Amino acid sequence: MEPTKLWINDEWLDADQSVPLYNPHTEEQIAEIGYASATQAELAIAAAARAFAVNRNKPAYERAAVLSRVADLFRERHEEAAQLVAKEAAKPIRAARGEIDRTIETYQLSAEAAKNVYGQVIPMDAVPGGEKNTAYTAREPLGVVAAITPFNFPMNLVAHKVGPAIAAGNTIVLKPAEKTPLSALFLAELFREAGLPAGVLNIIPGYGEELSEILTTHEQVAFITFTGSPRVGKLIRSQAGLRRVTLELGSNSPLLIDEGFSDQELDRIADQAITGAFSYNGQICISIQRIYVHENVYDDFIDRMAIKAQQLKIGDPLEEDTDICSLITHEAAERLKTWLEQAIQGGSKIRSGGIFINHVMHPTILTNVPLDAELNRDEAFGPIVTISPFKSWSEAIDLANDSQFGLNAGAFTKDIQRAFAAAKGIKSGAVLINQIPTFRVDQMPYGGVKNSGSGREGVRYAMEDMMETKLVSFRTGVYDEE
């Protein structure tokens, strides 16, 4: 196989280095990947920089049409590039049309919110000095972005950095997940035939080790976005110097479940959190990890979501009816393994699943998981959730909020006091009530406290944090007579 290239500033460059990339499910090789050496990064940055200088002064909608034309051509290639993310992500063929249709939403949004970037008028004379002073605040691009992206949405959590990125002026150095570089390399034909100035968006696929160094500590490099784990994410922290950063970072997001449901809300609600626990075998950053229910629906909830979780497809990512396939690699389901494997020394017990063929992980349901469990206070990142009582609703917030994440959290309960409690007492970027935690769409704001990352992204949300807010002020009267 001829080995991709790198695209940088308009051209597909030789990479320095070439690596196989498999297919995660056949475990057969699909691609020779191009990557970038650290040399090919400074390139990359300069061709950035270069580019800034003239892309800061482009008109807003010249930005917009080229991000609505973006969103045009993944509808026209609609299948394609979901085939593309079912084969290197191994993303079940349903999932991966699912997030071409948000990517398609996400640069639509961002194309929007190119042309409403708005400043303020500050009331200077609200305090003694300020009189014969009019003054406002302009919103300006940084410079050159910095992304780091993962594997899970190859398409959509680009298209979260790319989009606002040049919403807001800025240019980019994008550097994919090494298990799906070609979602990202599929960019650069769409914004080259949508019209994006040469140098905006250069794509190096490379080793994280290799060129995170040079992306957070290049002296023309503003700004770091990166979609992660919390190591990295703290050595980027540590690199990045004053550089702005946000960093989207781990989870094991919970869900409370309270009493008071019928039989058949309580199975819809079983339904949804089979959705947010297995879709994607578990590997969102907001997947439902822990599941805490009230103790007088405990066991029926219980038996509801463990038929629900064995009548789940497990097959090839391509075929039209699967719901679970391989993970992402044999190291994460050895992870997964040994984690489970301790838990059950430790006296939890299956409700559904615990099986692995290769690195096919069953959906597994676990209760009496003890609390200092790795499955209750580390990342799984897998078709994995764990399922505990409560007697009283406090209760269920604190056991919510024991965790070194806070990203999303989700309350099913019909008591508005309820409701309010836990929307103030649970400690994670967003409290969603009545809905599973691993809900999101592409214009609200999404990050985490704690350990789950610092910033939003969202699309304007994220342009906020790449934008510089000036102030400008005209002094008026400088030369009347007194």
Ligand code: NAD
Second form
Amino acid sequence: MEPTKLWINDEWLDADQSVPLYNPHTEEQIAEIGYASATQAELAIAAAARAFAVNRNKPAYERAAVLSRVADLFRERHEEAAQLVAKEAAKPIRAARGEIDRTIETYQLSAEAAKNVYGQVIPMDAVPGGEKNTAYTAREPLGVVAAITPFNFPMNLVAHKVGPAIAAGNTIVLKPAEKTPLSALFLAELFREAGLPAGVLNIIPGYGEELSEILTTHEQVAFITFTGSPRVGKLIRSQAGLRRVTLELGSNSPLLIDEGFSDQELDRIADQAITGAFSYNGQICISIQRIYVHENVYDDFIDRMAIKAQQLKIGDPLEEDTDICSLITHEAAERLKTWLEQAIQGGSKIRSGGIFINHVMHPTILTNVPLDAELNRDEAFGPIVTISPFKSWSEAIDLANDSQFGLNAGAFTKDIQRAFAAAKGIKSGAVLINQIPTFRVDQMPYGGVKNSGSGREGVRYAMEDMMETKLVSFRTGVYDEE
Ligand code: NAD
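The form predicted together with nicotinamide-adenine-dinucleotide (NAD) is what I need now, so please give it after the form predicted alone.
Below is the whole assembly, all chains and molecules, this chain first.
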């Protein structure tokens, strides 16, 4: 197979090395991927630095038009893009199509946000000595953005970095995940067709460890935006020095379910919890991992969840009705097997699943999981959820907070006081009332506290992080007599 090339300064360049890329489900080789060396990454950074002078001076409506055109091109090539995601990420095709829908939204929102960058007039006369000065703030792009992305949403999480960066007037060097470079390279074709100036977007597949230093320490990189595991996030933070960094990291999202729902309502909540726990084999940063249910409905809820989990269809990601397929790697399956065995040794009970066939894990529901088990403490990133009972709402909030993470949390309750208590008491980036924590629309501020990271995405919020506030002040009446 001919290796794919690097996209640098509007040209396809041969990479210094190449590695095979396999479909995680069929394990067939689907491409040979050219990987950038550190020297080639430097070329990409230099191209982005030169292009900054161009992009920052483009009028907002032109940057918006390019982003809007990319959204249109995704609409035209929707199925092709979805098939690409399904093949390289082993994402069930219906979920892959959903990801492309959201990718279109993200580029469209970026186009709109490009036209809506505002500053403020500062009331300089609010303190003595400030009068006779008139000041406003301008929002300015930072420069070269280094973007490092994970495998699990190879189109939309790339869009959450590329869209806001271009909208704000920055330029980008994108290093996609080793598992999903094809989706990123697909983007080059779309931006070229949309008329993006040369060097504004550069795409360099490669080993994270090899390119880490150059991307995080190069003097021309002004901002680093990373989505991925907490382990790598900490490393990037330690390398970045004084540079601004956004870190979108992992979680083990909690869902609280109160008493007081009718049978029909509880059933609908169970349907949503199944979606939140098992979509894309649980390989979503806001996948539901810990469910806490009021003791009065605990057994009933478990029964409903177990029946529904067993109805999920296991199959090939390209089949229309597939819900569950292979995990991204055999190592991921091995880790989950070990965690499951540890939990069972600690007294946990399997209520559904618990079976592995190759690296497919059947959707698994566990109860009686010890609080100190990995499955309660760490991020599973697989199709597994623990269910535990609570007696009081304050206990439920404490359980939700008993985590090193804090990204999204969900709480179903009909009691307005409890809803407010959850909203105020849960330490996380978002608290979603009567909604699963896996819910996300692309304009909402999104990001974590604790080990889930820092900074926010969600187009306008990502743009805020990617711009600097400059104060401009005019002294007036300089020659007036006092
Ligand atoms: P990962 O951390 O293994 O890889 C992410 C990226 O980091 C890849 O591009 C990889 O090449 C790169 N990388 C690896 N080592 C590096 C190093 N030493 N220096 C610099 N870059 C390096 O994560 P993954 O397995 O691709 O994705 C899963 C993780 O991502 C989970 O923890 C998940 O929760 C998290 N995630 C978070 C969000 C969010 O928005 N908070 C969204 C999706 C995924």
